[in-house]
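To begin, one chain is listed below as structure tokens, in the form predicted on its own.
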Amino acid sequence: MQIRIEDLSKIYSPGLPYETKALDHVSFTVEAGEFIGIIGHTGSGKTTLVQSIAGLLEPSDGRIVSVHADGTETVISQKGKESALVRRKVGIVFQYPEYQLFEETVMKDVCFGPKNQGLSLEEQKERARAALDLVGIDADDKGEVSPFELSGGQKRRVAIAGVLAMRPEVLILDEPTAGLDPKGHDDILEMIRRIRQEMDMSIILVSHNMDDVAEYADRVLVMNHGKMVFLGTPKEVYCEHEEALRAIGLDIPSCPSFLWQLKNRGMDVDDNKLEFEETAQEIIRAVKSRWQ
């Protein structure tokens, strides 16, 4: 499923002395089976975004059109029976979404969105195991287990299973990794490209991790002040753009920063790398030419 965010404005307390424009004209396309990451400093719009997308906000203009695999199309931004059937393959999770949960056991917790979806008992089960499975939790194990008991990673992932049980086709992600120890925000990360892979799902992520989304997204969207600053490849907004991300108090990837201080210094590098390895060979090759 292609979406289509067109002209999207948002206004929060509209016409009052704190009136507040949390978008501000933003237009672009999320292609089906892509990953997109969305960075931006605290209140640059990001959160408003993907929760106007999920259709749990209405915006104030423009719209939010959904393309389907057959040609037709439904604009989810507005109310009606058919918009809010097609917003049901939008699945979102936010931050910290452990505290949502509220089940006697893990089972019933996942089991609650294919509940609300009028699936039968057997099938509720059946996609509940399939999701657990998916975020590596073992429905023997731990499904009769209080999801109150796990480790705060385990929360967090039973937290993704309830939303994959809906069988969404876009999956929004509000900083999955936040509060996380290094293993626990690799193992999620590392978990999303699992089920993208598996899912063959849209995904949108908002981070304030830039090596997350270098690594991870297909294209990268920079909000500044609800305006939508730029959108490309990692590549090239990440080593494109470097001085503006700075001026708007945003940082870049670890190896093109580390890269553009060489280069500052005086070595003569290429800056315009985004993986290790590449970044490694890079240094090796300025250090060889600068001794022979």
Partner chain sequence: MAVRDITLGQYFPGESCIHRLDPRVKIVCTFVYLISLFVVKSFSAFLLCILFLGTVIALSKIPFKFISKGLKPVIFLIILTMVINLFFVSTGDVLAKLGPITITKDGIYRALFMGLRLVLLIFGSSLMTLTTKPIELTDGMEKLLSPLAKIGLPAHELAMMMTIALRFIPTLLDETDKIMKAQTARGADFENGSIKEKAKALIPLLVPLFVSAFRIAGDLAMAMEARCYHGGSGRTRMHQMKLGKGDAVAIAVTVIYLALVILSRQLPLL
Given for the second form:
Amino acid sequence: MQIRIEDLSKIYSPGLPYETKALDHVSFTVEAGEFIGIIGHTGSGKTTLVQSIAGLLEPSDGRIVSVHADGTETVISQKGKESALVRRKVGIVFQYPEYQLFEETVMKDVCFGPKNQGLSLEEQKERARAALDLVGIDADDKGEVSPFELSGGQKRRVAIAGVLAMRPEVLILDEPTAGLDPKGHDDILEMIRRIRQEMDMSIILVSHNMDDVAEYADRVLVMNHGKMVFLGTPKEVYCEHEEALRAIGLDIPSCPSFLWQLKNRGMDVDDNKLEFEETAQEIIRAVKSRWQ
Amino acid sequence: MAVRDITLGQYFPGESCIHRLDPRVKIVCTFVYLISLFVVKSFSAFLLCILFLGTVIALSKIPFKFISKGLKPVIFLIILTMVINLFFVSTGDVLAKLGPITITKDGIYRALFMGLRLVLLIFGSSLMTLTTKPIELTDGMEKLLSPLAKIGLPAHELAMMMTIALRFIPTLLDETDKIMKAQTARGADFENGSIKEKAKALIPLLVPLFVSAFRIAGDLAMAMEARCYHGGSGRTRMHQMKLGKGDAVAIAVTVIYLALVILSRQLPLL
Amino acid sequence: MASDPMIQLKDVRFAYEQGEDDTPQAAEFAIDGVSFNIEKGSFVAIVGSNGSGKSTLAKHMNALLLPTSGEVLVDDLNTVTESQTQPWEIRKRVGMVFQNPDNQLVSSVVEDDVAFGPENIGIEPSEIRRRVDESLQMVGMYEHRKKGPHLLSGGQKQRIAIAGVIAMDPECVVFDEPTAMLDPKGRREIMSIIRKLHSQGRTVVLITHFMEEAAEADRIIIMEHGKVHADGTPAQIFSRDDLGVLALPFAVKMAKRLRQSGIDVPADIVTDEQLADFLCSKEQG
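Having seen the form predicted on its own, could you now give me the structure of the form predicted in complex with the partner chain?
Then the entire complex follows, led off by the chain already shown.
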């Protein structure tokens, strides 16, 4: 499923003194199966954007259209049964999703989404098992345990499974690694990569971590003051718009950032590198040429 | 009606002489004013109250429209009180009879009287909260109640509870909004269905909300302990409340006002 | 080494839940026999993955938790005996900043919140005023002093929390994962305040799982399963190859890679700055 965001705007408290323009005419397309990373400051409109795509906020202007495999289109940013049905194909994992767990057992919690979709008990359980399997939780071992007894990292996986069990075609994750230690962080990202491959879905990842976005995303979307300022491959965005990103006050991934530091100190290096090994090669080349 | 439409208990930022009064003076004067409303016996004496309130409103520079919004959430209560008085006062000249209900002249009089009293009561108390920051009110309360600590009233603890409640209301509202959205995204429906279904639909909201509230409480208790909190004993305050000239004038005016209201009971003319 | 310890931990053990007969099994100890001193004026980072016991250990440094066995001395005061009468004597020496910026602010007005600590230890009103203004200026939040915390960003709230601690004028500040819930901008702000506090001569203990942050300390202690796994300068720590799941800072990884290709990067280079300086100053191999 492809999603087209058309000229989307969102204004909070219109007409009041504290009126804020959270989204300002944003347009782009999420291709089927694509991995998009969204970066920007707190308050840049990232969260408003993804919540609008998930149908949780009504846009003030513009619309969101989903294009199905057969070419037919549905406007999902409006009320009505058909929109609501298609919207279900967009799943969203909130920041700190473990804070939304509420059921007595892990199994029941993961079944909550499928239950609301009106599936039979059998189907609910089957989906829950598959989802728990995807996030690496053993349903036989943990299924009947209270979610509140799990460790922090496990809780988060269960919460993500709760969204996966609804079988979305587009999965939005808002800072899924916030507050985790380095191992928990890597585990979650690897899990997302695996889910994407196995379930063949589009991923929209909101993140503060530039290295993650550079490594995992096909395209990067940069938000600032409610506007989309850049959209392109990680290399295009990070290497060609480096100065502009710095001016906004955003981080640059470690590799180009370090090369840029070297360049600023007068070393003759090419800072258009994103990967660790190619960066190392470039530094070695530059340093060795200085020696001669 | 959205939550933000309620003006009762809300602060209206300003720099007027009423805003600047000591919170203790405002609490005491408001209290006196509220008592005066129950001392009043006749409509004509209400003129005194209206004059007093009107003067204060004018001085506070808060638009009357804004103050009158405070009636919105309690309008039902006022109408109910008026209707009860209208229907159940059975003394005086009978004006109409509808089955078991009689409407009398006294009934109409009482209904209007009670209605006016309630309106003045709400205007008076919302004027206090509109011109005083909640945190100042809390501090004022603590100071006023502190002599009662000797007879076992936990004045400091009550004020601390209010301070913390004020601090965390916005946090918990944000949290509620977030959890509702997250559960909606999982197909929860908070709007449709029978009352029983609606109540059931609240579980996915209430459980996480309680868990959050307990987590906040635990974290906060530890943070307060780390910052050397050990109850009210030996505690000093940064803001020292000092009574100024304005406060003296306010107290004098209020005392004269109360005297006039009490006198009005003796004078048949008023 | 001549030492003037701020905090001394002596064979500290701690169990959250004690068994029926009050003798917990070894496996239940969140802290399991930890001994080390933190010198006055030093900047120590304590690193470890979730569940390594690092936060539990931090809470022993200001008597929020008391050891099940062993002892903790803060400025030569024993936390166990002091807690029975006046634990605030310890807590005004060792202030603490927690992870969640939202859940440690008490008042709905910024300056009142900063005043909370000094008020609790009975400081004179005029002196509280002075300290509040000074600490708000130090963290760069003075112009927000009349605002409500709910209108501020996470990083700003964390700065208020730090101001609230500085206003008590502690000799030592323990930061318990202060940046874990912040965005990169907030993280940078907090780290620069931590550096500033250290340069003022205060003892700083930073609990973190970000190695980039730990690299700025004088000394790194690595915790694993409630025990001290490694203890040394950043250069010593990063040269070890038994750090397991802990991610090395970019500069350390790059330095290792460059050494493989014959660029002789000294072992004490642990930050991007240092590595860039070294590579650019190097004229001859």
